[in-house]
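Just one chain is shown here, as structure tokens, and it is the form predicted alone.
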Amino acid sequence: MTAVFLKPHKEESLKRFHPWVFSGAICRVVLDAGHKGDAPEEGELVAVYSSANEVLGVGHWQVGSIAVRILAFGAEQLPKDFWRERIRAAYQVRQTLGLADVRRDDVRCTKENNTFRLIHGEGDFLPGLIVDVYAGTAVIQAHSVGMHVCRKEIAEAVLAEVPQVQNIYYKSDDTLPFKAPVEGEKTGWLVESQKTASLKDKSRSDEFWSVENGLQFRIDWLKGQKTGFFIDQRENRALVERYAKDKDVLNMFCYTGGFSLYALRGGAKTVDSVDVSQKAIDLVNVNVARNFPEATNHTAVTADAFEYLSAQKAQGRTYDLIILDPPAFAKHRDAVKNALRGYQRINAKAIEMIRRGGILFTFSCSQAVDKEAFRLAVFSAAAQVGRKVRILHQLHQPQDHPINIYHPEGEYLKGLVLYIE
């Protein structure tokens, strides 16, 4: 196996079990005998050593500032049955949380929840890998070439260790490094039952529904964002339900309407769902019709968020409860400054439109924006508008998106619930 040797004193973070080796920490690379080329192949397994030849771990090599993502510490090779053991451990966590069903025959809309994240990258000690479960279908996303190379082994392990999974869809066309030399399909079925065979040429399925806290959602894992749904807002959606009774609700950046459905079930007077994507709005309407076929108090609008808020303000429209759950404004550190201006601007517009005694749910899913910076942006928005604001809740990602205690960077979702006077 190719060996990676670190510079003196650069092994300390690995000894604290942080899973990343940065390129600047590397002193030299000794290629495996018979290796083609003059550098490790992206996605190749490499062993990492200190400058004193101490074994530190084994992981996937990649091009970029993060040169190695460690899979197993203190080892020169991956242990036997590595993938099954790691996925088994992750599944046991979800069983402990009460999210995972152990029966193979219960994969339809017959229980309160059959939707959960099975693997959350570094949080489950598998950096570069995401696996979400929707009823009987697991959707795998690789964020590193190494995980792409191992996709079939991962699929086999998921099928073996997660009883309710019958189908596995691979969806990594938007998540793999842009210029990475990737062999094989980046999207497609890795395992499919007879029921899913007909889905190959469809954008989504009319037969497979997922359930979250008793609400049913059609998940477009084929062409939807991420793996098809934003599972990380499950607990925060339930909190919206608690506040929604008799309120006029605005759900901005609604995607497929998760917050909207919870607000409707919570007894909202009206719910407006807004997203710039017509495909998302189409799915909102499908999901509302499925769960609330008689509802007349829901409106779905295709519009840019800033333009919509400006237009509604000009018309004197106000709300009792507004949800702001935008896509990541900053995908990397260089974009943080502009992102914070964006958060301040959108929150200011929302705060202006909330009635006295109203509630704002506001979020940032940008990992590059820390919670203090986000809170300062929201504070600045409130000061700009001149409203009195109290923080009622500080929100974060749910338990099936765990944070590796040795990798605090895994805390990415930040949210505030504000009371507006």
Given for the second form:
Amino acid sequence: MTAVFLKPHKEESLKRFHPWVFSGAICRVVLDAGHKGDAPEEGELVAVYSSANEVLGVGHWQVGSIAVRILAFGAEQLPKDFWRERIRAAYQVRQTLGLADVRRDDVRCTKENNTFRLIHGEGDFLPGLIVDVYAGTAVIQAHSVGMHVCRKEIAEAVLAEVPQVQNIYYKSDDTLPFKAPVEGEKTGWLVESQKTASLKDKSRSDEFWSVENGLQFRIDWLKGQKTGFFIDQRENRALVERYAKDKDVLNMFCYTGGFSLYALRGGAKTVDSVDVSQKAIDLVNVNVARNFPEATNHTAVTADAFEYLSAQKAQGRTYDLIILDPPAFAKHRDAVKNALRGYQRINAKAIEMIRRGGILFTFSCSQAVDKEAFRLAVFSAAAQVGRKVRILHQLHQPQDHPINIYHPEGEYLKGLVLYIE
Ligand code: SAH
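Having seen the form predicted alone, I'd like the form predicted in complex with S-adenosyl-L-homocysteine (SAH) now, please.
Up next: the whole complex, starting with the chain shown before.
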């Protein structure tokens, strides 16, 4: 195996189990005998050593500022049954959380929850890998070429360890490094049960309604965003339900209507769902019709958030409860400044439209924007509008998106619930 030797003193963070080796920490690389090129291949397994030849761990080689993502510390090889053990451990956590009580013969809509994140990258000690489970289907997403190379082994391990999974879809078109040379398909079925194979439009089959806290969602894992759904808002959506009674609600950046369904179940007077994606809005309508066939108080609108808020304000429209759950405004560190301006602008627009005694649920899922910076942006928005504002809740990602204590960068979702006078 290729060996990577670090510069003196660069082993400290690895000894504290932080899973990344930065390219600047590397002193030299000794290629495996018989290696073709003059550098490790992207996705190759490499062993990492300190300058004093101590074994630090084994991981996937990457091109870029993170050169190695460690899979196993203190080892030169991946242990036997590595994938099954890691996946079993992650599944046990979800069982502890009460999220994974679905049996193989009962993946339909009879349970409260059949939707959960099984693997959350570094949070489950598998850097670069995401696996979400929707009823009987697992969706695997690789963020590194190393995980792409291992996708079949991962699929086999998921199938063996997670009883309810019958189908495995692989969806890494948008997540693999842009320039990485990869072999094999980046998207497609890795495991498909006979029943699914015979269905024409798989994501539209009744077999595949996903259930979250008793609400049913159609997940379009073939064409939907991310793995098909934003499982990370499950608990925050449940909190909206608590505040929704008799309220006029605006769910901005609604995607497939997650927050809207909870608001409807909570007894909202009206719910407006807004998203710029027509596909998302089509699914909002499908989901509302499925859960609340009689509802006449829901409206779905395809529109840009900033334009919608400006147009509504011009007409004097106001709301009792607004949810703002935008996409990551900062995908990289260098975009943070602009992102903060964006958060301030959108929050100011929302705060302006909230009636006295109303509530704002506001989120940021940008990993590069930390809690304090986000709170400062929302503070600036409140001050700009000049309203009296109290923080009622500080929200974050749910337990099936765990944060590895040695990898604090894994904390990405933050939210504030504000009471606006
Ligand atoms: N709240 C959702 C997830 C939101 S993801 C849930 O609970 O499932 C962010 C959404 O913002 C995506 O659906 C995306 O289509 C939408 N979006 C991105 N830019 C937008 C814009 N300028 N105006 C309105 N919606 C936008």
